[in-house]
Amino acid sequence: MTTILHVDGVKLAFGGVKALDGVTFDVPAGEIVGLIGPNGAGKTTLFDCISGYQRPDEGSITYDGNVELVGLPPHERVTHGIGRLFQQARMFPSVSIRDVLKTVQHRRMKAGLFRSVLGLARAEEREVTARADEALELVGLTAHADKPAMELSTGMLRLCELAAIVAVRPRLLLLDEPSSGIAQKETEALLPLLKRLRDHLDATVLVIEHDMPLVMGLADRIVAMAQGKVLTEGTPAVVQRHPDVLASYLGTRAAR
């Protein structure tokens, strides 16, 4: 099986606090991998290292076999096909969501005088609009395409952020608590939606999630962390029975 992301011995400390302490695991291409652990386990810090917002003190993060991500700025990681959803929805409040989805594709637009004369700029604009509309349809927001973000519920904003990621067609999606702040009914709808997006993009998903029924039903594999280290990894059925996971994440001990 091909590995799309290899995290090897990643360490990062803030002062005397070890946020990441030798984290190592692989993300197989095409799978959905869940990253779980209690608050303070280092999950979001690891995402920051993968997406370029933090630089590890030690270790390597290799993407697609030979691309070393450590030291690569965030915008270059996007061009390599890495997209990230943050914990909190972040949208331009007065801009329509269709225009937001067109804006995130701006790196594809190469319009200048020469291209305008040839009509290429208009062709690119049509393509960008088509991608935005396709993404809105995939997440079920077509009817709200012309609404500004300020008029959307928290759940709709999360869907809009997912649509923005879909519009740039990443190969690796980093989803940081996609169910954060949304209603239970919306959370239940996330599972089939995220699987549908993975299949549509032919992408790989690494997802941080505290909603156990959601992540256990969604993920092909689980990586469990605590105190900056990997406790265990494996299928959801294996991980949720692991005594260290029960102790560190669920606060209980496995029956002996």
Ligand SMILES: Nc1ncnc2c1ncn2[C@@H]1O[C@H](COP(=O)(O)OP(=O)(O)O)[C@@H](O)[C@H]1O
Contents of the next structure:
Amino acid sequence: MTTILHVDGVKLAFGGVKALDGVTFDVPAGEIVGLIGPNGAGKTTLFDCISGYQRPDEGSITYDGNVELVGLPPHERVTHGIGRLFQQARMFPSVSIRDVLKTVQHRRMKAGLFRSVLGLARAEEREVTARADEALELVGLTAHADKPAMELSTGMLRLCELAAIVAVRPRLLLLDEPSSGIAQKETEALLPLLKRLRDHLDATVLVIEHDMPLVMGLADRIVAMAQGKVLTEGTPAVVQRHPDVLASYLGTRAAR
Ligand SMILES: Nc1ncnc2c1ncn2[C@@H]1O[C@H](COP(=O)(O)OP(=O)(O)O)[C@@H](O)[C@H]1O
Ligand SMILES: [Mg+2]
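Starting from the form predicted on its own, produce the coordinates for the form predicted in complex with the named molecule.
Below: every chain and molecule of the assembly, starting with the one above.
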């Protein structure tokens, strides 16, 4: 099995707080890996390190065999095919969501001027529109394509944010709490949807999620963190039975 992401001994402290205290794990290509752990475990900080918004004090993060991500600026990660769930739709409240999805792609396309000089702009425009529509269809928002983001429910906005990732066709998706702020019924729909996105993009997914039924049903493999460290990892069935994981979720203090 190929490893697409290798996290090795990553440490990052904020003042006296060791947010990441030597995190090591592998993400196999094509899998959905769930990252769980109590509040403050360091999950989001780890995502920030992978996507370049924080730089680890120590350790390395290798992508696709030989690309060292530590020190690489965020936009270069995009060209390597790393996509992170952002609140794209919310940034353009009065623009139609189809146009949001087109804008997201244009901002990632290089050499736009040369393409227009060469007369490729129209072909590119068609491709960008097709990708936006395809992404909207995948997440089930086709009927709302012409509506501005501000007319959508929170759950629909989340779907639109997922579509924004799909439109740029990443190979590695980083999703931080996709179920946060949406209704239970919408959360249940996320499970088949995220699997569909993975299959459609032929991508790898690293997902932080606090909804245990969702993440346990979704993930091929779980990495459980606590206090800046990997507590345990393995299949959902195995990780769920780990005493420290049970302790974390019962609200008692995790061992060490
Ligand atoms: N930018 C920051 N400045 C200072 N402390 C931070 C910062 N980001 C996170 N932390 C601290 O690092 C620890 C891990 O936080 P975080 O990665 O957000 O955890 P999680 O996502 O697992 O809830 C927490 O103690 C948090 O307060
Ligand atoms: Mg977090």
